[in-house]
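Below, in structure tokens: the form predicted on its own, a single chain.
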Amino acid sequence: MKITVLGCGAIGQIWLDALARQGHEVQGWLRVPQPYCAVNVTDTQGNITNHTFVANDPLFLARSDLLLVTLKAPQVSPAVKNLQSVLAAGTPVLLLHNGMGTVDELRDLQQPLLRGITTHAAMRDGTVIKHVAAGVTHIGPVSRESAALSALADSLHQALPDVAWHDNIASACWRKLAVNCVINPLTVEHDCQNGALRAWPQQIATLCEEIAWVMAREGEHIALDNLRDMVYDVIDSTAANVSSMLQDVRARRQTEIDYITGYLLRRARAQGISLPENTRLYDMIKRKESHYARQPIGSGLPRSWQ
């Protein structure tokens, strides 16, 4: 196959790597562009690989059999919208990121649509990305068009195991904002890795069980100490991990709370639910970005896409 990874961050290389390794022919597709972008990979058993790959090459990208999209929730759609006249209408998009609602800004997207998530976790040090941890990566259609591309995850499994097909992939997507609306926000508060948040147990157990009164008006039930569980074992899994959204505000960068809790409360308010406590974390968070907004420092702005 011929793949464009449209955001060449951490997870973005991971996939070229992966995806070069099994075959497929690739190209990055950076915010500044560039003929060129290199891939410095770590894997999970502490093997390096070192690649070069053409970047930004309207011709290939026309010719492409898909485009993964490994942007952060809020560049996603404007990124997606800038390519979609070069994409030819029949190549599948796929967007791999955190938090739900970039689906409803494109909406009128020619291409077909899918969604995915993924547990895998990647870290960058220095000019190097380092594949922490295995995981699992989940797709499934949002579109009428991109019902029958099943088969994608097949060869996407191929490259970065595993990687599994769900004909309704928006349970997925629940459960993975879900445990992000408790877990991203609370390790900004804290500013902790994700192991300590046992010690507020109260606090997880409030959001929570705001977030299981949307999930259940939104069609997406699910039993308030499962969603406890699903909470504790991912902060029991990822200990000594860092979440992208405390990463974020420590490097004064734009964060996804709005595609993360934000969806959350614009969902609550649909369904006519308060959120006090979902609430307050994502003022809070607000008030982190537009502290540091209002003191811009220029080696902080993203040169490419992440």
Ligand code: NAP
Second form
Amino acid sequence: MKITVLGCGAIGQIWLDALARQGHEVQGWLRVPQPYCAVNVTDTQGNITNHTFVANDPLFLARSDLLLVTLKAPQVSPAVKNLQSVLAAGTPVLLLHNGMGTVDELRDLQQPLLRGITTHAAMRDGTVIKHVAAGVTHIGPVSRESAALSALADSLHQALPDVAWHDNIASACWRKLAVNCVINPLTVEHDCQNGALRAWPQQIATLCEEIAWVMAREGEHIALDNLRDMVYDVIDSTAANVSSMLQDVRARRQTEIDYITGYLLRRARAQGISLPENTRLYDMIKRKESHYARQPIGSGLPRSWQ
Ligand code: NAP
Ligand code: PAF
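So that was the form predicted on its own. Now I'd like the form predicted together with this ligand, please.
In what comes next, the whole complex appears, and the chain from above leads the way.
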């Protein structure tokens, strides 16, 4: 297949590397106008690969069989909208990111749209992307046009296993959202690794109650005990991780809060429910973002996110 990967950071580079190894023709799409994209990946076994791929070629994009979007949530819809007129009408667009809400922002996209979440872990270390832990990528359709594209999961699975197809991807996204709503802002509040959150069981219980309430109203019933167990499983299996939100705050970058807790609060508001503890954490993260947006490192000038 011919595949364009939009966003060549940690997750984008492990996909570019894996897809190229599998014999797919790939290009990267970057924020900066540059005709090549350097990919340096250390795989989970410690093997290093360095490639240089074509980047930002509109002809390649127009002929692509898939646009794989590996951006952070706030970057997704502006970047996809920017490319939609070049993409062929039938080219599937797969959004692979944490959080929810981008599908609503892209509801007018004519191309078949798919959503995905992943438990692979990758991080930048200088100029190298370290694929820290293998995981599972769950994908599925979010438009009528993409419902018949389950064969895509098989092709992606050959390149970077495991990939699982879900006819109802919203359920998997809600479960991942629930985990992120608890772990991400709490690790910022307590400035700690994921595993240390076991010291705040009451806060975790309150957040889970609020989240389960919204999920039930969304038709995503989950027993409170199951939700709490799921959160503690991730806390334990990622105990040594610094959550992506805490990494963003430490680096004074925009976080994904508007697509994580922000999305939960938007759904709660639509249902007439108030969520005091999630609201408090959301406001805390937004205060931090606005503080460092006004006082960026190494500059006296305000910084725009775009
Ligand atoms: P990342 O390393 O920050 O990669 C995002 C890339 O997109 C960056 O290279 C960024 O370039 C680029 N970019 C920003 N705006 C762009 C634009 N308009 N056009 C093209 N490229 C643009 O993030 P990531 O860790 O790969 O995460 C991607 C998504 O996967 C997030 O939602 C994250 O939460 C999720 N996720 C990540 C992991 C993980 O282990 N990393 C695991 C599970 C889920 P600049 O830096 O130059 O702006
Ligand atoms: O955003 C993150 O950091 C991850 O999704 C998770 C699962 C919370 C582990 O750190």
